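Single chain ahead, written as structure tokens, the form predicted alone.
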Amino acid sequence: MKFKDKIILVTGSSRGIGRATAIAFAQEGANVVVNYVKNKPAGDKVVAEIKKLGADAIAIQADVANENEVQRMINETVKHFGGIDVLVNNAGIVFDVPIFEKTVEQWERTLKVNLIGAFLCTKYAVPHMKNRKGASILNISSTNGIDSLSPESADYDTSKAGVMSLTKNLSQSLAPNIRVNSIAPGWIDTEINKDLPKDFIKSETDKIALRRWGQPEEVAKAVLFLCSEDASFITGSTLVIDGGYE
């Protein structure tokens, strides 16, 4: 088991790819918090999940675009395992409205929680990890962030593209002791895709080389390669998760 004891906190980890890298440190014998901002039972769910695998887990309430409330999370997440060996700043959302009827609250909403949320976390983890042998963040960027798909989410696609600036930034400040990565999803079988029109999903996936779309469990897996000693000589990079889109 890669991740035996480890501490792993993965915000936005109620649903989609959070859930799913969630279980999979799990089943590599980690401890897991499991962070939610508003379904506390969808949280509780993936705890249950993760404790029939024999790991330990909690589920712990927060925005992470409220500092205070990642002030909190971070504080709980150490009284109650005494440190934190690896963060995923999962957390993500998006809002699709066309570009000029977005308003300022949407685009200050989503930079927030996209993009802010993963500096706070991070801010506020470090100096419980720094210390701590093959310390590691990941941070989930967006095929968005280096090819816009559409002015409907110029908001989104901002943010993850901020994301993965913050990541290389942050690989340099944090080296040697925490490696600092991240992972850029094409189009996922998630909850947050669920609502698209039919013959949208199509022509996308249509333009996907392998013709599906991934599975949230196929992006825990690179998750959880680049936060173990696999990876152990790389930090500041971004992979592309995409199954081959054009």
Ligand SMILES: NC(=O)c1ccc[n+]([C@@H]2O[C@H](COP(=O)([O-])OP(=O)(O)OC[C@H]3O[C@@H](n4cnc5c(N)ncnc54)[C@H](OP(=O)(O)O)[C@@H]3O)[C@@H](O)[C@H]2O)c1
Given for the second form:
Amino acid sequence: MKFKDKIILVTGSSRGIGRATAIAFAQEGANVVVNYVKNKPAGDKVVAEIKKLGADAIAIQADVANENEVQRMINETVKHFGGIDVLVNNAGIVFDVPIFEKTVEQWERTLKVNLIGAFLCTKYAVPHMKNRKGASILNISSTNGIDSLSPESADYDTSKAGVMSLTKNLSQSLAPNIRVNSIAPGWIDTEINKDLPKDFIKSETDKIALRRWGQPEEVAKAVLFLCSEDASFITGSTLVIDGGYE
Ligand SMILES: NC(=O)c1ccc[n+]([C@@H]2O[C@H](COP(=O)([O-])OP(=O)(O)OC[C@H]3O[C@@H](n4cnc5c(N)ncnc54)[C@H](OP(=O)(O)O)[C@@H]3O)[C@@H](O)[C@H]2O)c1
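Next block, the form predicted in complex with the named molecule, ref. the form predicted alone:
Everything in the complex follows now, all chains and molecules, and the chain you saw is the first one.
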């Protein structure tokens, strides 16, 4: 068990990649904080799944874009578990809207949740991670932040490029006590993509060498690797997981 009795906070873990990550950590013996913004039943369900595995878990509602709510989430985590060993900044949103139809409000919301949210969670978690052996932070970015080709997701792509930059920056500030890495997934089969047109999904699948989309569990395995002692000399890196997208 690679994370026996470690305390893990995964933002946006009621569904998708966050959920798979929370469960994967619990399977390795960790106790987990499941964060959600509005979907309480889904958060509670993940907690129940984790408890069935014999680990402890609590669900905490908090909007990662809201500083007061982030502070409350971190305080509740520390009150319940006594500290934080691993923070996974996973919560994210996208508005697929043609670039010049995008509103300032949409831009601001995307940047606030995807980028500033990662900063806020890090800012308030770090004081509770500093003295813990093997502490690390993992930020979920996106291949969209590397090759930004879609005008519908300009704000999202910008936020994810920012997440990779933030990762590098934090890896320097927080060394040597806390490692900070990022994962850039390509197309992963989750609800965030549920409204994409079928013909677009097909044309995108044709660009993937493995000819399929990834599963959330496949991202989770890489999250666990980068947060484990097996990755003890890796910090400031971004790992692309996209099945070979051209
Ligand atoms: N799926 C992909 O193809 C893909 C590719 C590259 C990167 N990513 C990134 O991977 C991460 C997870 O995506 P996903 O595909 O798993 O998405 P998803 O299935 O839509 O799940 C999003 C999760 O984030 C939570 N969330 C949304 N806004 C939040 C906020 N303001 N505060 C706290 N939690 C919030 C949701 O909570 P509720 O259930 O309460 O709404 C949910 O748990 C995101 O950062 C996304 O950008 C995804």
